[in-house]
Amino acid sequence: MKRAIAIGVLAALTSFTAAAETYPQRPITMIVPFAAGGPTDVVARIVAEPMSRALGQQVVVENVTGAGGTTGITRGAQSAPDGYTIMVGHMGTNGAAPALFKGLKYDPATSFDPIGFLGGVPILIVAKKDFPAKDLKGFIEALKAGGPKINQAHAGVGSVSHSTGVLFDSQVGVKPTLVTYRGTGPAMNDLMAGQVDFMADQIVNVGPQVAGGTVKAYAIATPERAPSLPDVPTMKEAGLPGYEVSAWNAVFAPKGLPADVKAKLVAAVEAALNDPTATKRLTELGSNIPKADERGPAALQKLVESEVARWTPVLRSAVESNQ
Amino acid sequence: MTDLLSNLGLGFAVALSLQNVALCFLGCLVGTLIGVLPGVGPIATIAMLLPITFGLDPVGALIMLAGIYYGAQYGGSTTAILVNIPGEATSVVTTLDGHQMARQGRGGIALGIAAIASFFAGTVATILIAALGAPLTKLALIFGPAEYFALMVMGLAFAVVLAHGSVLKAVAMILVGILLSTVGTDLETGQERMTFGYAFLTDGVDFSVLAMGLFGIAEILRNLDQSETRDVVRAQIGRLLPGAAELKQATPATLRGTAIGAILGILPGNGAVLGPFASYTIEKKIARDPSRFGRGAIEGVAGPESANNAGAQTAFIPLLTLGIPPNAVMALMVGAMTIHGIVPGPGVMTKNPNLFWGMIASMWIGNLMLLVINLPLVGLWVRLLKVPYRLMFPAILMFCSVGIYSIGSQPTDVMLIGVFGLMGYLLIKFGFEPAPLLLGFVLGKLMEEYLRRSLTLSRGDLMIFLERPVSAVLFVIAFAIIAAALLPSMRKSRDEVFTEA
Amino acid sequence: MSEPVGGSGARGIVRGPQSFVAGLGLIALALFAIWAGGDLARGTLGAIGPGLMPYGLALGVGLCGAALCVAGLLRDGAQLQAMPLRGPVVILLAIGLFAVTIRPFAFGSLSTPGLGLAVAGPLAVLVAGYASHEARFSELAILGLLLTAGCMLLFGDLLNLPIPMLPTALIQALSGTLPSRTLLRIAAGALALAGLVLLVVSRRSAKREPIDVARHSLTT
């Protein structure tokens, strides 16, 4: 009762300010399907700030965790397409998920209105520091000669290091023994201690170790070398041109967004990517800032489709051979 | 030595700036306030509060986070003592004697001794990090999967000793706990195990959910139906802070707890979780009258609490020197560091000396703040216990629901605390204790991982556990503990040690 | 597993009913787990499958259960404890209500409206309170309103956590009129005010008709 009166009074007080009926009228929820503090969460929070400024309403990050990120994305896909719920998907949730999760309630290619690509974090192939091979060619030969005697670490099925690692194996044509860890930290610990031989992982996790000399990097899976690790050759330079992957993040909205709302969100992401503070922080994380032709909904849609097509066969066979 | 002093000097110069002291204080305060919500431990608190540090400069943000961490840690112990709900795995042990003390009107003493023991352990651990941080990291690399598996087996052996009822029932509870930990997506194959297709089970059961249910809700249910013994901290509140006699009694336990916790905390494979159990087991073993344990023995609070805090602190060593987060809390710290553009790794110490030593100094300041904030609050917490239970339990229930919802935004998590509450209630009714179950749950998950990883690496050869000296020694200790619990010739003394009438 | 009692049970077959039933429960749990994990590969030592641990653990739980059953048959032990229904049923109801009202929750095709903490909080406190025989409506309403107002300010305003605070319908209706934070503060203030008014009113009526709080209290 009291509340009704209070609201009534305030509504009356503010009615003459004549709120224009334009989007956005209230804060926008940005679903991050992982826990606060994780790599995707960090990226989301960095872009949420300039997006809020561009939209004139706060973009609130909500961490909805579970099932490798698919719980949050499912919730986002099923929410009203009014622009008040958007989500940050990544390589796993909007690329590899269909291959890994059988009962997935969304289709990365058709359930969303793509908003914008936020860039990717480069992947490196790293080995224990006393691994004898000098370069990537020698390393691949050693992998072929060693077969199952070689131990490859990864951070759990569905993780970036797993997906990109088995993609590497399948492109090179080797079958090392896969050793599973819960998260990158423990895997890196055992790599440093020499318990396992190699792994594929994001530059943000392995970069400091490579720079510190505790592990050895053979190549980076991007077209250009990373500024923070200038001595690590690209895959192309090292002789494996087809292996180009990154752990990417992108903003999606549920399918069926009104055109004007979509345009505003696209512009907000664009503004975030042009914001000097945001780009500086993203670069510090090792994330590449999307180039002009990688931005916008159309480019993102193309990326998602090519990612789904790329991961499905590789991961299906990797998961099936494991079961 | 001069290096150490100049480094610490640099650290304190950074940490003692007005802004950073204020941030540390604020962090401790907010951390305590959120951490004291029943069932909300450090992981949940940090995840919740991480966003509020985003606007600060890196050093300030990390100092505030460290404050939140210690505050939440102590807040978790506070609820363990006051309302018997552990905020995290390491405060499970504190419920055993701490809550008993609270029931006897010695809640203030339990809280006080927890704060003092924690402060002492924190101080020692800070010095340890500063002096030996770098060389100690070598220890981290000696421990491979086989050693960790052995360590977990040893931990489970401790868990048997923790129980004060029948050994058979304790073993059954440990096994049920491990069984529960296997629910969810299998890490190695990605297959779902015993999830029945429910999406909310694919990540398994969350520790906070299980702890809140088994301890928090089950405790409410139990209190509701025992109208005559519903003594929930009644009668006299007693003295608020521990006196000289109690301090003297707690000192040896604190010293031992600090040493045990500090060593286990350095291990990056979440070894810190074992500290409090190990400390409790040892205190119970060497006590002249072990039957006091489980009935409000002050050593049972001082030892595990100091082990807990020492471990919480030395867990920073692998993070700061190797760049490897040893547990979920530290993984969050990594997230916080990267968000501020600092990527933890072997270079942090040399590249960002301000940050590195500032953070170490702020750890100590954080511990001091805890003492400053919490000793006066003890009176307030204890007074809260005077609230009539008919009003207390709906409030606890609501805080549990809000807390668990805020962690993952999942209504199903809220429902699960009800389900586990009912399960905990049934367990109590049938004479089982929930503590071994929770410990089995925590260790079981790690144990399975380490077992499978070891055997993958050894290609199925079980000898890996005996060939490696550290692992072999740990197994011998584990079997000695189990043998002592089961050997018929020791039956009589075992009953004295482990059974409560 | 089943052991014939063989005349050892002189005074009735089951001498420790609590252990016996607990053992049966564990055996049932073990069978359930073996069934639930039946489709999982157990693998080999070199490549342990996902099914091995659950299976081994279930066997262990079953063995413990069998041992408890035997102990219940052979040794005198505790009786079964009475189990009143009111507490568990009402508490579970309160938790369930909180879960389905805090945000929209779908049961198949039906969905609850998201009512936010402003409604879910007082509702949970109010319902939970009735788990005790001494529940009094006004007291619980005051507690629920004040606690919720406090939580809204702490979690929503100070910490900015994304917990739904107000009913979705209300937010949509008022969309654009007020900044959401102001709305939150007004709502929290209104709840607190309602709680305080109730408190004053109930104090007054309590004076007229004194009730001995202590005698009714569960805990004194």
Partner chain sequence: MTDLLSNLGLGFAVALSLQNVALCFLGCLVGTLIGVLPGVGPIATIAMLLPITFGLDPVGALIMLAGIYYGAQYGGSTTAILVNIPGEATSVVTTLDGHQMARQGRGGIALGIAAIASFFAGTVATILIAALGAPLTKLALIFGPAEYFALMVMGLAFAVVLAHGSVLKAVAMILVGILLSTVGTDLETGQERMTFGYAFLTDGVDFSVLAMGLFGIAEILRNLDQSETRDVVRAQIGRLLPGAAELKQATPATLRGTAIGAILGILPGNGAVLGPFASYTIEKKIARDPSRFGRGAIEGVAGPESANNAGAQTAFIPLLTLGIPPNAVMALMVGAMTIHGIVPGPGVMTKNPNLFWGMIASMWIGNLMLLVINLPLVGLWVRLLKVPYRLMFPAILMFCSVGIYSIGSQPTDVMLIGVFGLMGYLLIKFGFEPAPLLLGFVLGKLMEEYLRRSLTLSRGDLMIFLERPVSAVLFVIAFAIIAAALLPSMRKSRDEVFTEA
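Take the two forms, superpose them, and find the largest set of C-alpha atoms that agree within 1.5 Å; that set is the rigid core. Positions refer to the first chain, counted from 1. Because the structure is predicted, anything quoted here is derived from the model rather than measured. Compared with the form predicted on its own:
Treating the motion between the two forms as two rigid parts, with each C-alpha given to the better-fitting one, puts Met51 and Asp201 in two different parts. The two rigid parts differ in orientation between the two forms, with the smaller turned by 11° against the larger.
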The other form holds:
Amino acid sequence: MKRAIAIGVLAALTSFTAAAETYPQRPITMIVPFAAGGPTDVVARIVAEPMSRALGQQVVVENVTGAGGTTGITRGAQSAPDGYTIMVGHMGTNGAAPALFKGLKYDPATSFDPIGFLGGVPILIVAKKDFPAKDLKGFIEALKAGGPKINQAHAGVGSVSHSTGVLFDSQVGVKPTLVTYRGTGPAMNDLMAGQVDFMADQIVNVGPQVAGGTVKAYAIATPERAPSLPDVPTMKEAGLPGYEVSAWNAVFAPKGLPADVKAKLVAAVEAALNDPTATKRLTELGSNIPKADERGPAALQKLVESEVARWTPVLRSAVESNQ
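Instead of the form predicted in complex with the partner chain shown above, give the structure for the form predicted on its own, please.
Here you get just the chain by itself.
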């Protein structure tokens, strides 16, 4: 009997070890906490393809929407830490969320195993095409003079356009009237129609409208100009050097992954960022491909901690002042 038990235990341990060594043995779910077709979803699907090849199993994107992306991230955080559920978070869900959502069921800095940084997407300050200011300096002067008469669009509390817009307002010392939309699409439609005055948003969303002349861009929040919009000055060139921000995306997993499983996921993200087709598609979207020393878990953890520290005072102040 003892021998049989020993053999059974050994067999179980052998089976467990083999399973760990051959991870993954089934498809992996990648939670995207936003609707299909949005910028984060597009980035996730681009990297999921080469990640699938690297892992030898399909990485399946699942869109779990709600509460500024925190619904999907919460589900991911509460999943088993076995490598079969990962998630794509961004500067809102894993940076700004603690300041915006009371009772948040995860801590961006402690509830996850960071896997890999996918890169940042530049932010632009854009206005309706007939806004009278000719440059950023004149635009800020107009905002200060207009006060609450100026309308600022955003895609909902916790969205990139909301967080980056509030940061801009805070830095230049203005308090426009915030107009909430159910997504960037309807916000941009009203901006093009002249129903609202301005907004902050990602180049992925506003680039085509700027290029087509249906909205006016005052500056881009990056150290260098965007190749796709060479006539749009950087914030530094336009006179606001402190406003540098991007809508970054990154891959996370529930806290407690086995070391070998985490290593395989980290390697898969690295493979995706080295894949020529993926990098070409990401670059065409306006995403900045991170350098090698910016991609891994340690760099991502540092980024998350710095982003929480950056956004918390700005957004809490905005909430307290009902902006």
